[in-house]
Amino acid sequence: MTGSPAIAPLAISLGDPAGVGPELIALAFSQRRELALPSFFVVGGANVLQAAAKSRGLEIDVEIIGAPQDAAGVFANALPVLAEGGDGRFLPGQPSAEGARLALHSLELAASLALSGAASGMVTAPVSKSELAAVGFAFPGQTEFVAHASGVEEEDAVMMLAGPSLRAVPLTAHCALSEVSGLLSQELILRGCRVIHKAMQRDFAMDAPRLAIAGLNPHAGEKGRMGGEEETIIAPAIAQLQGEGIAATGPHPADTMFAPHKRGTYDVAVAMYHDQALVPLKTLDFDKGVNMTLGLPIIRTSPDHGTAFDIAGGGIARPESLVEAIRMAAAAALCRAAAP
């Protein structure tokens, strides 16, 4: 884009070699140049996607990067990978520890290049959060290392669900629906919502975006009939986050607040649990789902979808979730490169 900020190129990591990431790698690289993609590595791996691409007919050139700065210069002709990642073996559908190991260097490398700067953000494909418990990963996923990695306290870093019709963001999320009611406080809505007014700033240039917060209970609880958490809760916080400026709107009942007509109103569905973020926006945008995380010094996507080891190898992986992914973090990064 004429006058847009000079950027690094993205890094990648490689995922569970097991599983669609390298092939879903290699296919988005086949079709950089139709989809205008920006120049991005990967992060080791270079024989494992050399066979994926393979494995899906692709005909690409893959060259071995000693650093970042180089992957611009070869990113038109062939897929730059950096050789520090390391690599191993191309085995569709069977995980294995040696493939955990893999993905776990290529994942903090990745971040610590972000964090350095050499990359101007970082896409991780989906990994097993079993696999890499089983070599001695100690968190529960991708987004709790990488906000450990950078420094940024768990409940700081905000999940982020984002495709082309919604935004949404649930405020708990891997907990069992009867917990949910306990873990919600002013403190939580009021902290996750401040990170979230931030990132929007930060990373997609809203000088003042619309939070729509969404109630717990049926009908938002009918004035305290289906439930109290909306009257003692949720909407002191929303009055608590208007007083601080932020366009906080709600609680509004979840069963029309991600209508049509109602999603033009906001920037940002903010859920109060996994379900009723991630239903509303994975029956819209399926295919094209981000999931970023908000709150870290650097940028970080990634697909919304996991290793789908059951179809890895097979030619049926759909790689729109990870472009979607590349442009979002290159969108933000731009953002962040063009902020006085």
The other form holds:
There are 2 protein chains.
Amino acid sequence: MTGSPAIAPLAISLGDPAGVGPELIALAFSQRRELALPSFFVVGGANVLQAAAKSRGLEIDVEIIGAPQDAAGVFANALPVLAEGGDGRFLPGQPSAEGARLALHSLELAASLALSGAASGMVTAPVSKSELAAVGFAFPGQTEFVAHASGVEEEDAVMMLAGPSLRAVPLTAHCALSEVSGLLSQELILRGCRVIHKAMQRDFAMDAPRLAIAGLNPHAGEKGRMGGEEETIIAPAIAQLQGEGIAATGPHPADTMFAPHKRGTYDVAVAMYHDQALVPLKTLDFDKGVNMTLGLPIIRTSPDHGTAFDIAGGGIARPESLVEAIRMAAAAALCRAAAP
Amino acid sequence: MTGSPAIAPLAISLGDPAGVGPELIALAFSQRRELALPSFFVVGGANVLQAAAKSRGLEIDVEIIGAPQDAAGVFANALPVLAEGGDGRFLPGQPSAEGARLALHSLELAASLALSGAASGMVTAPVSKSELAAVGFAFPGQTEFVAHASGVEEEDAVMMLAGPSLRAVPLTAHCALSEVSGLLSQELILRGCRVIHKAMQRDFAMDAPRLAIAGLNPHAGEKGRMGGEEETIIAPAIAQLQGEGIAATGPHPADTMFAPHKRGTYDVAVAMYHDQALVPLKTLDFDKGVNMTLGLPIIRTSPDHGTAFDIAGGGIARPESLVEAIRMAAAAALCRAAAP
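For comparison with the form predicted on its own, would you give the structure of this protein in the form predicted together with a further copy of the same chain?
Zooming out: every chain and molecule, the one shown earlier first.
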């Protein structure tokens, strides 16, 4: 070991100012010493953050910085906020077009700072997709935006959910369950698994990451007795991946692959649909799940929850997921910085 | 409390003699004192059980009984075996037609003893569906056989999986995932939930069991944006159940309903498909899952695993699931016996 290389601070986008993002950022900052969090700064929203801190009874200072490189010097004493663009007064739980525009500006600027290298990665606080759409945001969500901003095709920007017990990637996600079978293809599996393989090497320092690939049907189809996708699509894709030197196994019956004694046999579970990945993840690691976008030139993580407008300002939203998102982004940044 | 009523012993069917059933029965019996297990007897297979005990290094006696009522007197000193029908020598891991016939005879007799009341319930050790089919067994599995033997329509015999952390019922089970949507109907949900409701009252002594009903699609469809089954099928069925006085809620997003803080808000999770129920169950309670058939005039439980021919005789199969199946059957029998 030669010590950690110095890395740029992380950029945190504000998220919707009416959601739980600002108060969770303030909470995470207030625990930076106990949790040994790396330096970060927030993009915009100084007033929002100060009000959010107050709502949680936190006595923290917010300090405007002029450039990302000022964050590290400020971080010990105050929450650094890069103040470009507007700010304003927003009420928790009451989303507005003005708030959505602030969230969007913060997201866009955070991405550009990560792309330029001024930030070592970005952590995105939650936004409201419908509020963003109403102010002209043309993407289904932040993941698609970040992929586009990074010049990566959407199919190569892969959503991974990770908690202390499990990393899982759903290869299809926000579609009806009845559409899943039609969306599966060898190409989808190959493309996704290649991205996962590379990302585990680059961002998690694994030499030979082990990918456990789930079947689609009960008991992985039992040799075709309950659905044929395992034999026609999934198994041939696994054989191809193995031929490429990727440590892929399966198709595994989904019901047993997340049991405690199985989880230690792989590094990432590759699921065929949303709930096949999200049910075990949230069952095991409800408060600590992190959403990481794999396959990007930049590092991007986010907490695995939404704006939670219904509890924003109510003093009960928990920061664990954001904290873990910050930690995972920082660890990945160190990995990349340490690479030869 | 006026003390537990005296109940008849439980009947345990032998399962496939080449599988793990016999050794697990012997193991459970050997732990009867520490675990305070209720009296049970095995239907047939005295030689098999003695050999299986020896293979696990257990010094237990097997004693032939002539009638179920003799079991309680024998149980403290020896494993009671009701010796009707043949026995023989069977090798672990080597299924045979003769073995399948022994398993079938044991299953049939155990069911008839439970139906007559000579046994207070039955616990079925694992059989091989394909081996049974090869000797003329006309049912897909033991559950369907037991339903038929009890004079209950298959749709009203409902499979529940239960562990220390969760009870879950999949309303569809052994079909391809792509077929699930087409199999769902309001009638299926109504019929299943009515059976669950009554069984929780009768076998678990719950006055007003709380049924949490899952959605089918990610995020329970998000108001139809990702699949419409929640709005057209599931929600109307829940409204109907509520109108009948059943404490049904949902449709709940599947990914969050199994999180620790949610599991305390219901007594049974009702899932739309196999893995939606089995993934959380096996993730949480891998070794302790019990399969219970609800809606029968008799009590029937089984361990939540198969014959495991590959490890039979190898000294490593674990008895926790069978032990829990015995306990659950006995608790249900006490519930029924105590009912006014």
